[in-house]
Amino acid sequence: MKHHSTRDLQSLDEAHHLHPFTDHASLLPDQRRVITRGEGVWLWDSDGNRLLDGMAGLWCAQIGHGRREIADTVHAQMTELSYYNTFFKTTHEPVVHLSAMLAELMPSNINKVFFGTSGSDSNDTALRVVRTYWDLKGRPEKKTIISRQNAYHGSTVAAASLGGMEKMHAQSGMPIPGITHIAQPYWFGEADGMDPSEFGIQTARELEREIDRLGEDKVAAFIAEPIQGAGGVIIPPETYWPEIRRILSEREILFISDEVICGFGRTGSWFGCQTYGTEPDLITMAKGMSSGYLPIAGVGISDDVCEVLNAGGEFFHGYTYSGHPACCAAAIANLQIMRREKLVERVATDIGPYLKERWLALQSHPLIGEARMKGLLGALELVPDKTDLTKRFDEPGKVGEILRDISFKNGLVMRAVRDSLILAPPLTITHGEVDQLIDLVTATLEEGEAVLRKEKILA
């Protein structure tokens, strides 16, 4: 490919690219970062400069960035099978290798994988499931799926739908009818002095009475991402997970676990559900299914839920690329080399509890009203006042772009949700660059810190 200059591409980039969730009227042209090359946990840009990448490029370079051996596996495959369908009775060989492979790594009630390419479709194609699964059961009414506020499960009609953001249902008229949303368990930004233990089970009982004022007849599903990625990492409390289990376990609802950024490795174990001893009946995924090398996603399903579609004649649905044979490939080699390389036992007990503490730590600063982390996923709650943590700041996300870009201008890349930093980094990261994150951090904090006094948004 011709190389241009950092100037010419931003031009480039502004006369013809429409960006993902940008506003694009303040996007000025030497704004544009142009991202050139990516090795392990480091990128470069079009000017040299060097970031630590703090999101896994968005929540999905388990592996880190520049494998060869992936790259080589999926020229490999290109040059026997680039492209075939798995419509019409057909299957290939990658394909098959892989559906088997996650078999092995999914719950043991969850057996067949149905393909796509974004962790968007895999939810459009849960929901899709769901409600002819009840159809074929004789239980037409049974269409609502209840999902909670602030949930991202992605962008499409169907995916928006079912995530609970409110910018996203405003410009779209969304949600789609049979849809619910409950509360979140967002401890530190909605527990108004509860204990986290008593907030857990509280908010966890949300599903119940929803189901209750929706009567367990007209329910489908309930949906959740063991954790909250998108909407700023918002780990439960550990009461959480178990009272939904038991709410679940005594009602007929199937439940949809969105694993699209808790799974592969990212909490611990191979999927969220797992570490948090879940029983999902659909687990969706994508990301770090390849390390984002190349885009695939997919539904695990369980065999219960299975059993009654296969019994029930054709499933008019499916995408062009279900099943794309250099994507499986690239799924392939990369869960080859997180099984050999032991990322996820790694997170588990080496790496996570290592990042954990140092960052943990961090909420000694002043800005920093709670720092948590699960796995190798962690938040940093920005406040104006560590002496009153119910003082949230002025303007609602100010503060966090502010310091998301510093920490861009110091060479990490965090990412910013409302008032907190998030971070996801690779897999891969070691104990030496875990502390040279920290220290980006602390600088970034107390970079931060000068800025906001400058701008009186500190006292």
Ligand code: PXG
Contents of the next structure:
Amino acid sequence: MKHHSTRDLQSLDEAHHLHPFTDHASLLPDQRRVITRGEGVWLWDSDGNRLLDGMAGLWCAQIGHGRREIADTVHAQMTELSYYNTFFKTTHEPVVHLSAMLAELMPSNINKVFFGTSGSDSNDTALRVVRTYWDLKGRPEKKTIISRQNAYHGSTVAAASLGGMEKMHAQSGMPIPGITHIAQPYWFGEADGMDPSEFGIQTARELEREIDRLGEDKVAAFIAEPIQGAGGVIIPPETYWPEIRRILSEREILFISDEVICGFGRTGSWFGCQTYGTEPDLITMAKGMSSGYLPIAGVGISDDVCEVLNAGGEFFHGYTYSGHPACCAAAIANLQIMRREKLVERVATDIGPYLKERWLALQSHPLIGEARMKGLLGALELVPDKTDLTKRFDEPGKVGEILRDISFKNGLVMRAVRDSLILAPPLTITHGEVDQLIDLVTATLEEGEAVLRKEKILA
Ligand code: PXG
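The structure above corresponds to the form predicted alone; please provide the structure of the form predicted in complex with the ligand.
To see the whole picture, the full complex is given below, headed by that same chain.
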């Protein structure tokens, strides 16, 4: 790769590169940070600044950055077979081995995987599978999919429609027909003082009400993330998933667990559905499957659904890069590292509890209304007045962004969602790095508080 100056790169970037989820009119050239290198939990930019990657790339770098073993495996695979498709009665070693490895990790009723390259296309696949399933069962009227407000399921038209992001829906005529959204289990934001257990049950029962409103004979599936990630790390009250499970067990509808963020150890089990004891018929996965080293994703489909689907003739669906050999090789090497280093167990019993203890202690800071964490997924709710947790900042999102920018400047990447700060570090983060991370968050909160007072956002 040719090395240009930061300035040149920024202006070329401005001239030719359209960024995802970006207001380009307000993104000035010199605000474009050029990331040059990654190793473990650390990133470097073109000005030589070192950053602790508290977001594991984009919720994906489970094993951390820059691991040579993955590069070597992919290199060997590309030298042997760089690409071949999995259509037309063909297969290859990496896709066979990866499928078998995933079958071992997924819940016992799920033993087959349909591959894609992104979480979005996996959710499109899931939508097509569940609708086709009911068609094949002779129930073509069962088409509607129930999702939740503020869910994120991706950016393709079907995935964004499944998602519950209002601003996304307002663009491009979404949601497409046949998708409805119920309330999310966001206790801090929406419980209005209700006891968390009661709120969990009440919110879960929205699913029951929605099924009855639509008519059970019209509903194909319910889709949900175990913990909503991009929506702001919404960790449901403990009563929520058992109540959803009760409702699903009484109703004839399929359940799609979107494990794009919660999969691959993030919550302390291989999949979030295992942490919460739900029993999905389909699980969609991406990100952590290859730790983001190469794009690969898939849908795990239960034995029951596969039986119907496979008896129904050709399923007219697939992507050029379904089961791409180099991507499969990267995923296999990633899963081998995760197993060897016991990263999932580590999240459940070692680094997860340690980070959680330190993270929850941040709750004593005057800016924090709630600190929450499950596995290695955390959020800090920023509030203007700790003595009244119903109060919010006047201009939603502004304070989150200010604090996020301060954090970045101080050397810690966190994500802002509304006025909360989000954390999802690599699963390899050490105790010492957690200590550094907490020091950086604390410094950011101190500095943030001073800035908010200066700008008269805080009294
Ligand atoms: N489902 C979930 C739960 C996700 O978090 C997708 C599906 C879509 O995956 P792809 O690979 O198509 O991006 C995601 C992706 C953010 C952010 O800002 C989150 C995601 C993607 C981009 C940004 O938090 N999640």
